[in-house]
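Take a look at this single chain, the form predicted alone, given in structure tokens.
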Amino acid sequence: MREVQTKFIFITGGVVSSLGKGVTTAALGRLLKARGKKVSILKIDPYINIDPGTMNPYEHGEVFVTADGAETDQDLGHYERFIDEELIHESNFTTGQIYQSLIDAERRGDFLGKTVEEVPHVTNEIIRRIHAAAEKTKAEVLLVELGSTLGDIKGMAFLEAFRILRHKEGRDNCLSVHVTLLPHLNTTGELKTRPAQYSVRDLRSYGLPTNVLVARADKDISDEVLDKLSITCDIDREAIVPMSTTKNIYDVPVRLEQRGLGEYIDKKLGLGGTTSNLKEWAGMVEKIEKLKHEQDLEIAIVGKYVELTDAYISVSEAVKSAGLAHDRGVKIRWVNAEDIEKEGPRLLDGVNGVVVPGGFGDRGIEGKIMTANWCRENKVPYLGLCLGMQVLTIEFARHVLGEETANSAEFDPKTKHPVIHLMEAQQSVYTKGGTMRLGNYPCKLIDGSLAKEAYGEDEIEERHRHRYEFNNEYREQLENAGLRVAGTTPDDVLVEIVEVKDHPFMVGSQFHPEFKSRPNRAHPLFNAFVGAAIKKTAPSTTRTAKKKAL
């Protein structure tokens, strides 16, 4: 029995794929939240992959990892930045995860040699975790978004499992919103109504009704479109959002508030008629359209994806928010590690800083390795995060502490001096979803540490995603050599952050930093980066050859 009578809101999307949708669920959370309720989200993902922990990032984009240590769709940041609460391994599940459950179940006898079936087996799996996720999260309303497109085979159960949960609950405990598409033919210079039309009836015949349509174009929606989809999908016409394209995620609660969409949901489901306090997260889309015109704080982003900006979404957003923060806007130069490889680090001329993100494997690793050597030298600030506190360890090993070969075990497994090395908890493990060391784990910070007078606090807890660590056997080389260890685990085992001492901000953390920003709150180490960023103007590399030359 759940503690709180929880209302359920169902998100689908239809015509095609990457309208949108996980930013206008996190909106609706905003939405909601900003009415004084208890909101949580929950993602569904029907792929067959367990999670997204092992997918190549072209394939997903960025792995998100929540509190408690699960591996999750990249929308679950989203989420987090708009509503402001830490999301469980229950908001997240897959077709994958469905199948196992089940699967495992039988093998173990529990269905009693009885058959099992997509009805009612598989929607009754995935019903008792929609009904785990809302009393884990304990939510007044639980927004459940789900993944791929109207009319695609995998979404099938799913869409039966919302009709059975909109019986069980109650339809005035159930609401359905769907996003959907409104092409535009420059032949004609019509937005066409007969898409989203199909969507919702499709939609109506697996026996859900559409309460909301929050109509997608690129272009402005007239009034006399928004009348014709309301008469012609049998949809209130308060209830029809129109959402042309922005370049401005956080304006959407602020756009669905004004249209009365807010009003209407708790309205239809009952939520006590609670008036919207959106005041400060409107102040803030205000302050961002602002400085959009102002930005002259240019931050590099170097990867190996980068071709996808998606893979790194929560870098770029805590970036941006730490320079909202110091109300400074920022650009940010998107610059392939490989790239780097072949061309040095003239690529990185005039940027204010440097981050280098999390990742796997050898690929554009010298890149790497070449920037972080390029910062220190310059004094140009740089933040690490997790592969990029290693690269900054191993280039300090190399050429500051003169160990040539110095290496990850990761990328050399022969290296001589494996500065960075597995961590013993590793060595048996051989599978790969889900067994790195994930989650929150707690962190000491060390007086006169960059870190600490950034926090401003002793102890620290961040999420983590890696199987490699800084290699303890050569800590005191080191830092003799000038690297500060600047946080530790608590039993002083883990190095967690490490600073370069003769430097500005040269900063790098074994954690990730960015899933805990928040677009009206930076996080502290970002914020302390950008706040160094502001006082530095980089020199460019054509500088810095003609300084050695003479």
Given for the second form:
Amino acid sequence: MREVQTKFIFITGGVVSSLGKGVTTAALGRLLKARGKKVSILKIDPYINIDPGTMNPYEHGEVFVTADGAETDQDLGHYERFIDEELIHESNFTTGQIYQSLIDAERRGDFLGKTVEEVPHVTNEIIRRIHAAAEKTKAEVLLVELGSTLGDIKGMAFLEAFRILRHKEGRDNCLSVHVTLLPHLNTTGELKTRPAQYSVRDLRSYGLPTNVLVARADKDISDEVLDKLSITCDIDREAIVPMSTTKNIYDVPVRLEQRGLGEYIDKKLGLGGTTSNLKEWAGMVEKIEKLKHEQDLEIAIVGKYVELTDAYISVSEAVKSAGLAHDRGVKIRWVNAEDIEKEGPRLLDGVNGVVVPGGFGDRGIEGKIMTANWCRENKVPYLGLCLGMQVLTIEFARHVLGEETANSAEFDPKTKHPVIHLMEAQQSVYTKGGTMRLGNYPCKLIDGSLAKEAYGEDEIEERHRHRYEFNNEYREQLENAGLRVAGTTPDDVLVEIVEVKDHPFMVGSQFHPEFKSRPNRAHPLFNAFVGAAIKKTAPSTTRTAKKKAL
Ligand code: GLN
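Structure of the form predicted in complex with glutamine, please, following the form predicted alone?
Below, the chain from earlier opens the complete complex, with every other chain and molecule after it.
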């Protein structure tokens, strides 16, 4: 039995995809948190994969890893950054997971004698998982975002589950928020409301009302258009929220609150007369705006999916947040590692620092190694994340230790010098899904290291997602050559952080610090990296970098 009556907010999208439904959901979460509520968010992905962990980033963007080791949709990254609450395995599920549990149960004999069907078995399993997320997170308000667009066949069972849940939980405990598009036609200069009317009608045909309509457009939306939507869609006028496209996503909670949505939801869900405190958040938004006009610090992110920058969304957000903590606007230069292979590191000329993020497979690896080499030799600040740490190690082994064929066994299984090799625990693992070293593990920091100075702590906990690791057989040689092991697992077995000694800031972590960065609380490693990048630019500048986060 649940201790508190959770209030549920279902978020659906209509007309087209890529409306910013994830950001809207995250922003709603922040808005309610600022009203003193314990908020959590659940994302439903209606595809057959068990999770996005096995998908190419071009298919799906970034894979966000939770503290408890779930490989999840990148929207969970937005959620964590906005609501600043750790999410869990139960915060994201897919059609694949629903079917898997039902088929397993059927094979066990749990349904002996019965036919297993879409209704009630699939819908019950969906509802069970929504309840599990509410119970485990102890949320007073659980936002449930349904991936996909209204009209997609794959979303139907979920809409039916929402309808049943609303019936069972009581209408006063549930709210349906629909995010839709108002297309703009140049010929008439108008925003059209008809598609929105149809998608609201469509939702109604599934037995779901639209209590709140978030109207998205690339243009400003007039009151006239909002009045029309209210009448044609039969929605309270104060529940129609215009949301024109913004470059600063952190502004969305402030805009929603200004439009009175906080009060409206409070009233509708009986949240007890909450008052909003978005002051600090709004201050951060203003600062981001101001710094946008002064992007004088340029950081390169060298990856292989740079055409789809969403693949590195937590990394670029972490860099920008660290810039913010230092009162500096950061410009990101996206560099394709394969272009470096062709054109050389001149593509990095003029940057103040370089991040090499995580990745899998050998495409672009040599370009990343060239990047690490350029940063080491030119003393340009370098932050390597997971694969970026492995690349740092390979470069150092090749060019400082002099083992020219050094490599990771992932890219050259026959290499004579596998300075990065498969973890012991991975050697008997043959299946790909969910089998990496995932989630939080503790890391002991070594005295005198840049990492320890950055964190100011003896032991930290960070999120992981990898199969390969630093090969301890090379540890002594590499350390003697000038590589510092700055962090290890508490038993000293796995190397978690390495640093180049004779360098202002060349640090690589086997974990992914970007997942713990928040817009208003920059991550210590990113903070220290950006601090070093600032020093690299203008040591004589009168601007002093503030160490403190916002
Ligand atoms: N491919 C590397 C490994 O599995 C790095 C993984 C990553 O960057 N997330 O160890």
